[in-house]
Every structure is written in structure tokens, then in C-alpha cells.
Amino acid sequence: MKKTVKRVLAGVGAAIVLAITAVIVNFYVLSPKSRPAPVMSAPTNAEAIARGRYLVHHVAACVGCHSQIDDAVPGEPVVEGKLGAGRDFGEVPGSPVHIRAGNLTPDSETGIGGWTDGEVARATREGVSKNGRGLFPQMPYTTYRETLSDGDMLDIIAYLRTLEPVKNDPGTTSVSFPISMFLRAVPKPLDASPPPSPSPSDKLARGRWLLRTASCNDCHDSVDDKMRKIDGMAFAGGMKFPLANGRGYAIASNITSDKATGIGAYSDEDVRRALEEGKGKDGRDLYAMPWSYYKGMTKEDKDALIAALREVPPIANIVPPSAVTAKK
């Protein structure tokens, strides 16, 4: 009897450390899965240098992120001098996350000078940096890898090529264990590239596209106390973003159809007083929202990016107003 029960635990143990071991290969050996870097050259012609600059500052607006910005005023524009050259996000409240984007000037030492095209490209759609590292998602390559087709990305990065090289490194984002072995599964290679962009005669698909680009569900979607995106509740609204110096925080709007909670009862003229403006249809400021950088997209862009919002389903969720005090 008493070596049946030994064997037992024995198999126990076995399979406990099987499993152990299954998981530390699984994401410590296997992940982030990923592939050599593809090989891709980037135009140098002046018009994807300018559909570049397009992409970059007001449809993905990746200089809002990549940049050192002041938040103290509404539409979050780039410090001088900053543009590209990285961004530290600090902690994330509440969570073992501190949040730092990389510097995407052509710094040779701190930015992408010495990336190739094709590892730009691969961290951009598949979340791998050039050496090898699993990046946070936060960097929204989840949504790239199927929306930034090869023409898009290298034309993008064409155009960061051009960017005057500023030597800064805000380092790298730290996540503590154990989130940060899960997130190294978020990355995978890309099958196949995604197709061109949508032409701005198919005004809905157009927009679509550019609701995602552009990713305002990353801001706008409803998540629980732990930041996990809640079900059922796309672009619901209630985030919130701490502003910098203890001046309070800003919440992310309902922009569902909704007419008593969201923008069902904003005309276009409201929606787009916000996105050239930064006003709500009260008139109050809006902070954290990339207005200044989404402004700058063409009016056919901006009527397709309406007609997309509204065709978002309808979810009552009472928003509270962002609480924000006055420049110190």
C-alpha cells in the first residue's frame, strides 16, 4: 500500500514538473514566436515620403506616442525639439506595468538608424523589436498586422527616415512576472501581408479602416479596474488617463450611437469639431484625446471616419465628466 501511494505521488510530482516545464519552454523558449526580420526596402520618392507622413501624424498618429508631448495642453502637442524621439509613459496605475515607446528617429544609437526596413516593419505589424524582445501591446501591432498593408508600412517608414535624428532613449517597458510571461504570447508572424487601404470612394469601408488604423478602441473601449477590455462594451467610453503633475485625469467619451450617453445625438459638425478642435459638443476641452494629430486628415478621410462612428451599435453607459485642474 505504501508503494502504491509513493508511486503515486511520484507520477504526481512528475506531471507537476512536466507541466512546470511545459510552460517555461512554452513562454520562456517558444515565445515571442517570431521570424527573421523580412527583406524590404523602403521608396525614397517624395510622394510616399508624404503618404508616410500622412499615415504617421494623423491616421495611426504614431508621433503621439513616440514623442514627448505636454499634456497640460488639450491635443497633447510635441515638445520642440522631441518629435519621434521616444516617450516615457510611466507606471501604469494600479499595475506592474511601466510604459516606455521607443525612439523612431534615424538615431543610430538610441532610434531605428540602425534597423533595417524590415525590422522596423516586423515590430510594427508583429511585435518583435530588433533584437528579438516581445513588445507590450499597447503598441497596437495587433491591429497593424491587419490593417497596414506592405505598401502602407513602407511608406511609413519611409517617411521616419526623413525624421532629424535625436539621440534619447527612454528605455524599454518593464512588466513584472507574472503578466509579463503571458504577454510574451502576444506576438506571432505575419502570414500574409493585409491588403492596400480602402480608396476613399468606398466611403464606408474607408472609414472602417480608419477607425481601426487609427485605433480609437484602444482609448474608447470600456475596461474594469484591471484595464481588461470589458465584453459587449466596444468604444463605450469611461477610461481613464492620469495627467501629468497631479492635475487630475481625463475619461475617455461614449462614442457609440448612443443618443442619451454617446455621440447619437452629436451632429457631423459636432464630431468634427472635436476631431479639428478638441471641443465636445458642450464645449469643454478635451484632454488626452490626439485631436491635434487627427485634424490634420483629409475631409474625405474625416466624413468616412463619421459615417464608420455611426454605425456603431448603441450602448447606454453613463460617462463622468474628466477632472481636470489648470495648468501648474
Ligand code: HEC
Given for the second form:
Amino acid sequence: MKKTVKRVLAGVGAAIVLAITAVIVNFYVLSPKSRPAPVMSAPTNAEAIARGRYLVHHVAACVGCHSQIDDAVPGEPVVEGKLGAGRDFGEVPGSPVHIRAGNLTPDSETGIGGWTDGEVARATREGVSKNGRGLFPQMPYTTYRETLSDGDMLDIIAYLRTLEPVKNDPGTTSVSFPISMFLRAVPKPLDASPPPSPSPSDKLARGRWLLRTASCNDCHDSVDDKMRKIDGMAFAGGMKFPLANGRGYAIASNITSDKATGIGAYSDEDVRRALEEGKGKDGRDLYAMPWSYYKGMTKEDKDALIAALREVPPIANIVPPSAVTAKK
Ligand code: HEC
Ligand code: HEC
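Now that we've seen the form predicted on its own, could you pull up the form predicted in complex with heme C (HEC)?
Once more the chain from above appears, this time first in line as the rest of the complex follows.
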């Protein structure tokens, strides 16, 4: 072989080695995109704490995911003494993922007592934990990065700082390769605060904001058997929620405005009853639906939420019935 050909081949070889190295680095080493936690300071006045409490309990319902709950009771109430102390969601069936939502109480060892306000805000809106780990997007940070303004974020932190400290370590989420690789691409630094949340006087804008911030999508969008959202099926239902101790499962309803298979034929009162009393239109108790949190929304906010739901385009999708064995 001529020398030049050899040299070209060697060059190609080196380029391939470099490319493979780059891919490996990307796959295994690349941390999520993040920035140093911003310097922020939560207020401590009673009004801010009350606004934060409203968001944490009744809109974003952070405590519904971040507390041990009793799923045998409709509305998923928090187990006594465990408010905000973290939750082990268990293994995702059929996937190498074990999800655990952190302890948000001010306990200094197991909670966020030792976190700065900026670190809590970065985790909540940018998906990066105190130690730089990218968070599993069941934590709705991709929503919060677009809906929680600096003001809302700081009110939320103001309230979290007032929770009773509870010593409880729910453990750390574990995700194995290759899913871990895809997850690293999700967190993104925030370059500007989202705008302040719309005021209740702008009913539809407020309703759309509530619908997003309450993560109704995360349970009501249709997904395939790998839990990936199906395009064009927003709010069309069908996601399955197995209940603890073999008590069956709930299936998320189609809440699009389709008259036959969604809630298009529901009166506002029917929808309000689902949010306030946890009853389907047919009168059944709703399980896995965190209505007991949304129940505390103001009447104005519920009306706005319902108005925004009415705008959801109709999608005909028949959802099989839930099959729950009530607790004896
Ligand atoms: C749908 C369920 C859900 C909701 C609602 C939710 N979270 Fe989370 N959150 C999680 C899960 C699950 C994790 C753990 C993700 C991981 O470790 O990869 C998490 C992680 C976090 C973390 C990082 C904890 C740590 O130790 O790294 C913070 C902070 C946090 N959430 C704050 C909030 C706040 C504030 C709200 C409300 C505005 C909220 N979360 C709402 C599920 C949720
Ligand atoms: C954690 C998952 C989850 C979240 C978040 C959630 N839902 Fe649900 N929802 C469900 C499930 C599951 C059902 C069906 C329960 C059953 O059949 O036992 C349901 C049922 C309903 C129903 C009753 C419809 C019927 O079948 O009569 C309405 C209305 C509803 N949800 C609206 C909402 C709205 C609005 C939001 C946001 C504010 C929301 N849901 C958030 C899981 C969720």
C-alpha cells in the first residue's frame, strides 16, 4: 500500500476513534445542562407564605407527590405526620426505573433544610438537584420552568420553609442505562423568569395557566405502552394507575370536550363535583385522581379551570372503566 493511502486511512481511523470517544463521553459522562444555583431569597411574611401554601396544596399539589399518601382512600390523602416528607413511587412496571420524590420539609439531613432558596428553585424549574443530578421528569419541572414566575417560586419556597421538619429519607431515584442517557438531555437552565401568573380577572388565561400548573396533562394525556405521550391525544385519557396491595387500577378519564367519550356533555357542576367531591359523572368514587388537593382551589379558580378545559379540542377515545376494589 502506498504511504499516502496509509496516512489517509490512519487519519480516518483516528477520526473514528475520536467520534466514538465523543459519543461515549456524551452517553456516560455528560451531566445535565445546568448552571450554578441562582442567588434568590424567599420572603418570610405571612401573605407570601399563604400564597405559597395555596400553590403547594391546591394548584401544583407538590405535596400530593412529595408525601406518602393512602391510595386506598379516594383523593389520595397524605398519611398523618408525613406532609412533604417524600414518597417512594416504587418501580415503574416493566422498566428499570425506581422513582422517589424527595423530602421537601426543612429537616437538615433528609429534607431541604440545608438547601439554599436558589437550589430549591433550580431543582423545581430547571430539573437539577442540589448535587447536580438531573431529575426524572415525572417531577414536572418542564412545566414549572414555563409557568412558575420568580414570585410564585419564592412564595412556594417561603411556604416549604414553614413545614414541620420530618426526618425521612425516601431514597434516590434510580434510572439505568440507556434511559439515564436520554434523561440528561431534559434539564435546561432558565434564562429568564416566566411571566407572573395571570390574574383571576383574565379568566381564560388564568384557567389555561391552572390547567398546566396543576399537571392535569401528566395523567390525562394518552400514552403508548412505553408511557410515551401520543401526539394529538392531549387529555384523551387511558393511562393506567395500579393501586397498592392488588386493589386493582384506575384509568384516567378522557377529559377532552368530546361529547360521547370525553366530558363535552358534562355540566360545569358535573366537573366541579369531580374536583370537589371526587365523583365521576356516573357517581363512582375517583381513585388516583388528586381531587382532594384541587378541592381547595378558590371558586373563581375552579371556574377558570373549567372554562379552560372546555377549550380542549374534542378527541373521540373510549377509555376502559377503572377496576378498583374499595378498602373493606
Ligand atoms: C407528579 C409528581 C410531582 C409533583 C406534582 C411535584 N414533584 Fe417534585 N419531584 C417529583 C419526583 C418524582 C422527584 C424526584 C425526581 C428524581 O429524583 O429524579 C421530585 C423532585 C423534586 C425536588 C428535588 C429533590 C431532591 O432531593 O433532589 C424538588 C426540590 C422538588 N421536587 C420540588 C417540588 C415542588 C416545589 C413542587 C410543586 C411546585 C413539586 N416538586 C411537585 C415529583 C413531583
Ligand atoms: C395523578 C394523576 C391525575 C392528575 C394529576 C389529574 N387526574 Fe383527573 N383523573 C385521574 C384518574 C386516574 C381518573 C379516573 C379515576 C377513576 O376512574 O377512578 C381521573 C378522573 C377525572 C375526572 C372525572 C371524569 C369522569 O370520568 O367522570 C375529571 C373531570 C378529571 N379527572 C379532571 C382533572 C383535572 C381538571 C385535573 C387537573 C386539575 C386532573 N384531573 C388531574 C388522574 C389524574
